[in-house]
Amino acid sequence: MRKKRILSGMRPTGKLHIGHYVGALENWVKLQNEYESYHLIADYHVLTTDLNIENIYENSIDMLIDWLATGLDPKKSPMFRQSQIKEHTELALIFGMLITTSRLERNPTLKDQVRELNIENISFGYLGYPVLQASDILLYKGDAVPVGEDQVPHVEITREIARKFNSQYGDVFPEPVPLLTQFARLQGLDGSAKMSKSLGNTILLSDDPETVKAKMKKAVTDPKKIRKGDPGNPDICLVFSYHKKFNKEEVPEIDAGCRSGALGCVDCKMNCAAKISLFLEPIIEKRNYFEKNIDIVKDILADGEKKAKVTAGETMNDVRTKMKLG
């Protein structure tokens, strides 16, 4: 019997940042122990926001990387560009046929991103978006999907979607249920709901010591405690709450000392400035030393886009004998 499979991946936007190792990816490096992993440099889907894709394979390799870096094993888990596995986009145009536009336009998530991105105009991909997402997804057999809560409403839709086909045709698809993190999300150092490189309020996995420390020094924090003496609230400070993640002994020093008034906001920074450095210490390293050996990362993508060929070209026999084209 063979292990569950999941299926997670990423839109290449170059180096990655500790919200994605917060919020992904030191989750899919303790779940390739568990399932068997598919991971997806997922470069179509870039298209649906940003046309322009001058830099994408670049984009592609740096986040691979960071992939590596942080404890990806291309041995337990295949990575692999969605670009160059042609039967995402012929499963997704099968799977077009069995979903409703107005299905789709009563997605959340859509709405939340039209919103939050100002797009006036909605295109044919962006709108099916989650369902070249169930290709991906379905085109691995995936049992389970690693998502934060905003993506919950695609997994909900690739699971109508599995319902549907196997209905019509026949059996082929499991119904993948979301594996939710457990601490999805990294606040910006601007105090935003999330980091992201577009905002400017990010620190890079592959940021210096010192870049770290000027990044810090800018990280809003509770805006009653203007000087040391002033008592804080902690609860409320984005600075603290990088403290529970990377400085997990010292927080409740840090609680009280804050509410006291004892520690100062300048200290406090520059201490988990110094806990996020150690913590990436190690990241840094081995990104170092993929990028002076950049065809093994190569060698890497490849063979990992020959595992997913074959898993996809299963797949695929699948459907077309249950629809009878073959």
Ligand code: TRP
Second form
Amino acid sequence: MRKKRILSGMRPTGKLHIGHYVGALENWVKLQNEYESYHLIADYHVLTTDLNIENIYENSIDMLIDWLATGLDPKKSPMFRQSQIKEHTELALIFGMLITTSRLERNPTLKDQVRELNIENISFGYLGYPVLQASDILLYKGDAVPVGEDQVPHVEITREIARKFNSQYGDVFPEPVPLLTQFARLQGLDGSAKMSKSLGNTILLSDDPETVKAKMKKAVTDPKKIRKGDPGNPDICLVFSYHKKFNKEEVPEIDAGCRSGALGCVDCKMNCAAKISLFLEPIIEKRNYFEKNIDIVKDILADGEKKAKVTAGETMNDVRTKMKLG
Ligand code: TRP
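Form predicted in complex with this ligand, following the form predicted on its own:
Shown next: the complete complex, the earlier chain at its head.
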């Protein structure tokens, strides 16, 4: 029996931050040993919210370098751009016939985004975001998709499309399951629920120790703890939530010190910054290597795209045969 397959994807928005690591990459790196993995750079999906994509190539390369630097192994798992594999658009066109617009309008992820980004008129392509995503997943016959909570509705739509296709034309696709990232997403430095480039509240995987320190200095803490000596509440402090991820051993001590007031926020933040930089050190080192050897990165992408094309072509052959389009 073949190894189960995962398809994971991210939109290329440039350099990644530690939230991407905690919420996705850490999981992907582990999963690549258990599953046959395909890693997709969802560059077409960027167009749903931004028509200006003049930096799309640079952003894709930056993201790819971060993937490699955190331990994704191109020998185990091809990495490729959606836009280079024509079968994505072909399959998405067919899938668009297998789902109703009212079903897509009920997509809660879309509703949240429309609210967050204040979008007034949504494009046909944006409404069809999950249809393209279904083609991303099913073109590689993904059995599972590692995602955060917000993407679960898209996997559900993918399952519905797979079921519809299989019952209409015959079995081609698995019904993929979401593999939820266990760690909740990382809060932003400004106290927002999520770290995100558009909110400008991130620590990048490529930030050097001085930058991490400077960013941590501005991090929001318990507003009732104004100076050292004041008791604080670590449960509402984002710096404490970072300690839980990057400085596990000292958590009980920091918890007690914060509550008693003995530990001041400045010391606590600088300690946290140092631990984050310790974690980032090997990533930055690898990143520098790939930046200096950009041809290696380009080869990895070319090789991934070659492999992805083979799998995508095989699936499209199955699809065309079943649909009598041969
Ligand atoms: N929609 C995903 C996100 O915003 C990105 C994505 C595109 C994706 N295609 C995918 C994720 C396929 C998993 C599988 O995070």
